[in-house]
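The chain that follows stands alone, in the form predicted on its own, written as structure tokens.
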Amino acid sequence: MRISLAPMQGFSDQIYRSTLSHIGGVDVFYAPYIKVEGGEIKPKSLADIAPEINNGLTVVPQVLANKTDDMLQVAHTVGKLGYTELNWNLGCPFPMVAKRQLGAGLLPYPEKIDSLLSDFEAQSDIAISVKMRLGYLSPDEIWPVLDVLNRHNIKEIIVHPRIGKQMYNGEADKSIMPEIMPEIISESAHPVAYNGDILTAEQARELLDANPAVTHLMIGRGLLRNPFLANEIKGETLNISQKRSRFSNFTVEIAGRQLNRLQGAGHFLQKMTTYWEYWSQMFADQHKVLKMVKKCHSVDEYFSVTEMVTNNYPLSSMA
């Protein structure tokens, strides 16, 4: 079973993709999108996947595009940095991006995405691998989308089971799961990967059970909640003491190494308050901990109240 990182912008930046591979469990990591804006990428984009910095760790950066130029312009650049495979993102569900035919904008246009494969596929050699939701205003616009993708080199779909219009609002639609993916699975000509809502070792193992054909999970929110969920679903079983310590020294180190990058507290307060909107809940009293954290207004104070938090604070059952 392989096991990865899903690419969220804000979160799994370098610093956290490199922090909780000292947890272990997960196999590759995917990093949030590359985006062509003015002809150009930012820099930012390409300082996080910088191979010196993610050096040991299995990347595979991601690219939002509707234009063969962008996909191509992308391409080149993380091939030169030795790249051998760049994930298209055809699910971004945020209505400035879909309403731009981004994302899973992009799903109701078929015929635009063979297009771009076909142009694409003709002047680079870099696997492509696809991360898509089910349509995006319906869940039917998955099929003539697979029968293009069916048609081109594609390394491997992964499959979210929602629409964009959902945004990230309920929750995945297992409810189809066990008859879509199947489908989905015996439709495709390419290895096909589950994404969403994974939260627990019983749900993924439950998923797993009804697709076994499906040797890939992709986590993300599953993972910002509890860094020691891959390592859970491989069958690893912790103590309470060793979450504890372990759960400590991840998070000090994520925070130490956002405060060398952030400038000014504020900032540091503002970006650490984010990953423990998640954080929060390995505890039993999450909005509790949350709060706390929320009324730190100097950086001792956050390291103080996290510490506490950390080392005297029930674990919630998830934990």
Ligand SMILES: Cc1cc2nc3c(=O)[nH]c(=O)nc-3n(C[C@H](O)[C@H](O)[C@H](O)COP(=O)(O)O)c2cc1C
Given for the second form:
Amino acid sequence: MRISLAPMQGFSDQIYRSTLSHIGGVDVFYAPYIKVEGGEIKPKSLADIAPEINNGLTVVPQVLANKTDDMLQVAHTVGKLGYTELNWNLGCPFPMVAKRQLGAGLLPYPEKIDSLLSDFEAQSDIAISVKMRLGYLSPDEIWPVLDVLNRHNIKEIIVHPRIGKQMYNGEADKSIMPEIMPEIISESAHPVAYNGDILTAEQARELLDANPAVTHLMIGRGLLRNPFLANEIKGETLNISQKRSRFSNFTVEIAGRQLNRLQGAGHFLQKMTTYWEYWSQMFADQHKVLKMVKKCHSVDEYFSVTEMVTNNYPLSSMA
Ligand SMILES: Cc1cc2nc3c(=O)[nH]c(=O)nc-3n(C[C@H](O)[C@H](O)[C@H](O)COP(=O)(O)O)c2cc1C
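Having seen the form predicted on its own, I'd like the form predicted in complex with this ligand now, please.
Following is the full complex, with the preceding chain placed first.
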């Protein structure tokens, strides 16, 4: 069983990935997508996957592209950094992205996916894995896309069973899971991984019991709100006091490193609040905790409030 951290722009950067790795349980870390704009890759995207700061972690870079040249440029760049796999984002649902036939917006065009992969394979040795939704407008879009992927050399297909139009709302389509995952697995010539709405170890176990062929779970928001989730899925349980002290160290380390990276208290407090939207769920009174963090006006206040919370506030049943 492999557990990976899903790519999440704004959250799963190198600081987050390496700090989460100290808690354990996660085997592979997918970096947020890289894109080519005006012929260039943002230096910030490349800095995030620089090998010297990702030492010891298995990181997979991701690309958001719909042109062979862009895909090749990213593949060539990550190849030079020592990466051998590039994950192709066919899941991003945001209209600004999707209406340009990128991310999930490319799923209704299997012929484009086909020709891009043919051109890419002829010119690059980097292995491609795919992270995809069931479709953009309809879940039936997956079938012609799978036919195309079957004709190519794809390392793995990670399926997030929503359509693009659902954004991140509504449940991942678990109602059709029992039928659709086995069908996708049997239709696919490549290994299939699951992603979407795994929030508890019980949910993960149910999913794996129903789909024994799935040996890779990718988890995003479930790990954001509970950094121990991968451990729990693997049966490595911690007692409450171990959890409390590890959670406290985890949040302090991320905050300390973000403080070094970000210019100014305002940016720092804003960034940390986005994490606490998830981390507050570790506590019984999550709304109160989030409110307290939101009210912090200085870096010192942030550290003293969060230290008090992590050391003293009752944990939720999730923790
Ligand atoms: C804030 C945020 C940023 C995301 N950024 C990316 C991204 O860069 N690339 C990608 O493939 N998916 C991205 N996703 C989607 C997640 O990787 C994942 O597919 C989705 O959240 C469903 O999994 P989960 O329910 O375990 O979170 C993002 C999701 C969120 C919430």
